[in-house]
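We begin with a single chain expressed as structure tokens, specifically the form predicted alone.
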Amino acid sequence: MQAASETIELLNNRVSVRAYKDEDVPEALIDQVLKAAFRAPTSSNIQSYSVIMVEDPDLRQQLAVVTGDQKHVVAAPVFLAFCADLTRIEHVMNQRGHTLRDNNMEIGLVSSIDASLVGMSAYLAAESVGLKGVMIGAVRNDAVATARILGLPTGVYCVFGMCLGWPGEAPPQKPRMDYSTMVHYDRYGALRDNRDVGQSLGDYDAALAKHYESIGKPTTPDSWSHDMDKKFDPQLRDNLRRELKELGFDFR
């Protein structure tokens, strides 16, 4: 059985644009994407995430810096700082003789959590109103930097960015892994399709090679393992527990 739905279809088409018109994005339109996104799941009620709309073109390229100088931080209409924000937890804890400080890894896993279920949310959200976008994870360069670019006090730190805007350019769609070999059945492991790890990643690097080469950018027959491998040795953002601890997230 197919289903059709509209959310299914703007799923299986997204990309990650990072083109826009120059034209504005209302605030009362993000306003209404905001509002439906707050109702995602969220841990307990708890609600620990909070949104910053950045308009300030000064702080703007300050976060470019930050992320690499992705000029898209600066060029898109929209730039959303999702949060995670213990401080209103914080603030009845504290009316009630009690303090979250030195709280442990659940409490910050939950609240990162929280953020990217609005992010995606808000996400979708906007894509079903024409907008397009893409998901800023670079504002963890440097976490200290961005809190202090954006005034987030201590239990508050940036999870990630998102741009967004009405789209110009759109990219052609990567390519995914074969869904056969990600989905396991009871336990893990148990897969319909019985291709080892090797073959599968060996035909996804070969289909993402294609893909590649087929919009001009460089790549290797082992496209996929090469990016990986390159991106994770030396460890990816290796401070990023020091920076969250001093922004007042233990993660211990």
Ligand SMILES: Cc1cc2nc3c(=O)[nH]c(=O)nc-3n(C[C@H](O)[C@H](O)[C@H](O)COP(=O)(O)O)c2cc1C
The other form holds:
Amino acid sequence: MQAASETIELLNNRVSVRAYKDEDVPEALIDQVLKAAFRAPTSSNIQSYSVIMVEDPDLRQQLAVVTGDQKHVVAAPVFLAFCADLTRIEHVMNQRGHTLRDNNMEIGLVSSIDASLVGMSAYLAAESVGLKGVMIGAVRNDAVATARILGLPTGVYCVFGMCLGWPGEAPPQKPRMDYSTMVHYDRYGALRDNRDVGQSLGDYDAALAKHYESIGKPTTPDSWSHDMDKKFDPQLRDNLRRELKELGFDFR
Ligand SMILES: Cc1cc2nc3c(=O)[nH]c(=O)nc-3n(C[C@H](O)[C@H](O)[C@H](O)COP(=O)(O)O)c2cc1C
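Okay, that is the form predicted alone; can I get the form predicted in complex with the ligand now?
Following is the full complex, with the preceding chain placed first.
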């Protein structure tokens, strides 16, 4: 079926791009992208995010180290850090004799959601003008180090970074799981296609393994299942709760 809109078409064709042409992206274009992104919905209008355009090659290099030496963090023409930012709320509360010091899980979550919605909106706006990119969650490998590099005050943490540039590669799309296994009707578990979850995941493992083999990436026959098990056992970023608390986000 023909896509019903350009946005749907854009999303249907989307893929993370990690190599870019050696061609500048005008700052005025990024301004437009971000201004549009800032129209994203925001919980109770709190607008608890800030974005840092990281231009200094030395800072990029330091961030790349935190991310496990991801070379696109240095090479991308544009690197944006999408941060959850509680400082403006704290400012007005302090003026009124209150404090956010005892902040809780809710404000940590909504500010992270706010930053993520703005990030995804920016990503889509960038794609709509021909830019491509990839989000960089690996800045949370060491949230405190990232905060130090970016000079973040207490009450701000980098939720994820984003590399953007004019595409220098056109990678094939990574397959997604079956739509029919992800969409439930009225009650969790009521699917249009009541296939056994093990069977669906087995099919997905096979499709992903085929994809990785086609691009020469080492994999196993149980590709996705294997990757998830390896990623979360032992626990990923087990220091994050302590690090975020140090940065003023008490997820309790
Ligand atoms: C929050 C978030 C963090 C991510 N972090 C990284 C990262 O640090 N490095 C990277 O190369 N890709 C990163 N990605 C990209 C994912 O690996 C990618 O979206 C996923 O494998 C699916 O591939 P696709 O985007 O090409 O469809 C991240 C994506 C998201 C949404």
